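Here's a solo chain for you in structure tokens, the form predicted on its own.
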Amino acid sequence: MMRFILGVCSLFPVVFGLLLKADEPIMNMMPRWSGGWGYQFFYEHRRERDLLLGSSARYRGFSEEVNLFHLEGVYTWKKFIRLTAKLPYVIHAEREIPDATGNKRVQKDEGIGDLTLALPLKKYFNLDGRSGSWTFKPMLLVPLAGDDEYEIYDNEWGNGIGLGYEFETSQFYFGIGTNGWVFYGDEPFESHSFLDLGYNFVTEQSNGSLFWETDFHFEDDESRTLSAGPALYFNHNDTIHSRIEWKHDFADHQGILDHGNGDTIKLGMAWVF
């Protein structure tokens, strides 16, 4: 407990500079009231282009590409408390890696990832042309994605805990928030964190929200990565929600050898009651 306190701690000097990101349903935005739920869905495709050791391009080309199906819920008992659990399902993985004589060798991997499970606490403030929310968020890793040669998801159990603020006014969204990681095997501590800037509009059918989104994404065997990107939101009748992000690695540094340089998309809709 020590570890993950000090480690948190240390994050606070990165925060204000690239804060890290933990997407909650329903795509951040509700249900804020009593009894509220909903549930969303999102494909996600990742594909990064080199085989990195620190910032070089270790054996370049050497790719990886993740196809993902992400399920998540929310369940709102009152305004300041909720609960969430998110299940990806990795649909195809694949991986180029070196082999003894330096040619491509190829590893997949799919099935059902880890589950997590958080309790995110939120409070809540009203300013003049203003409102908002400081957030914390206590969470839990459950391992569910068993061991191969090649995982995706890590199928260890985890502890975290999140911290995030947020306000927006009639056309403007800002939000920053870092959440860490301690985990009882092998993998490191790790963090993301997000710094999330956006305009709000309204059309004849529907009103959203434009973002421009920085992730920051660190682990304490020196791994880090620096990603950014537009995200557009729509509200399009209360109950169903949709969104498309687009994110690129602009800055790639990786303690061990491991893939990097990559871009990432994700498509989702949601529902909420």
Given for the second form:
Amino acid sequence: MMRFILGVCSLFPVVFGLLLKADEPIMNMMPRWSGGWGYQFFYEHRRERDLLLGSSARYRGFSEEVNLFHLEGVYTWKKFIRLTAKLPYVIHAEREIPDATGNKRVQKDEGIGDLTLALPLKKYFNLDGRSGSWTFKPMLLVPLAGDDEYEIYDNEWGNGIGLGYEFETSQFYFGIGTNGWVFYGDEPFESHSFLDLGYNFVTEQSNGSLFWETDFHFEDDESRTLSAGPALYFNHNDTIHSRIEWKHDFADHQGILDHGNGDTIKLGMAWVF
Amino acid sequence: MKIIHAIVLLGLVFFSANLIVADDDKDKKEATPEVRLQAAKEAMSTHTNIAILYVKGLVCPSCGIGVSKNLSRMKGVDKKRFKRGIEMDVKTQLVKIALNGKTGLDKKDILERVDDAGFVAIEEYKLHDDHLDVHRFGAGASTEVIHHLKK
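Please supply the corresponding structure for the form predicted together with the partner chain (the preceding block corresponds to the form predicted on its own).
What follows is the entire complex, opening with the chain shown before.
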């Protein structure tokens, strides 16, 4: 009976959203100068292995696989104020959920996602041997996603606020931040927090950073996910930048029936002028 | 699963330890004036017709890209040398600017462009006959010679 109820519940439009990212273009670092602008693309592949309720796999092997293409842009008026826009496109998303008899039912989603606009306000500081910034960031989520069998993006208006602090030395990077979102619909409040630690390296012609990034995602329905993993950023020639990252869900608790225990891979390329 | 958790923990400890240890690490501090002066002298003897700036806080290559881009667009910069005319050294906080003429660069413009990139230009190193002068920027782009050394 429980299995039947869970199966029916899973047909409701529950939250299957991906993490609303705190990261901003370009690679969250640039441009730091007036009139600077840039754009970046990245491909994201995410696979979640099980359908969870609480911390346990209610339906083991009922997976979700998502392939996304992100287009993001940034413009810096003055060094302390930027406008960023992030538009995802669902190349292909497919999830397995239980039908009324507990067997697998496949649902798919494709097409444009919701647009995120942000206005990061920065306060820079330069101390002895370190340079960094504080960030305050109001955000707006604009619903553009269409209707499919299920939705990666929730197609709802939302408002968010983000706070961040970061600094770099010649060798190390430290970044910490959090943001919170409220929605004009059924979606619960959610927050996304991150702690990024990095090691900077210099090559003969350029430079890069190796990061260990930890993310914590919380939704006000008892859902919480702790994911972490390495990332590599490389500055090719001050104009072209690339980044690759992998994150693994190390702790996943779903307040409602949802997919979890996932891995995410991202490959990004950016241009800044 | 326990192994994976252990790897995560080790990763965090490794990176955190580096940050904590870095408090006592000389690399975390800016170069001393003596080190900068020595680096400037070496650069002046290696390269001809360049300007050298000390930019406070210029310790990370990626966050200094704006400095490079802004200075590169100045009139009088020889973009064929260095990286579009600019070479930054995050170990000494010195920025080398390749010049294509003998007239030098407009000081006010330099200060504004560095400031616009989120940093502060503190000093300019100049060759004066066979001497190396260190000019400290003051209010209104005025300068004061604080060192006068034989090259």
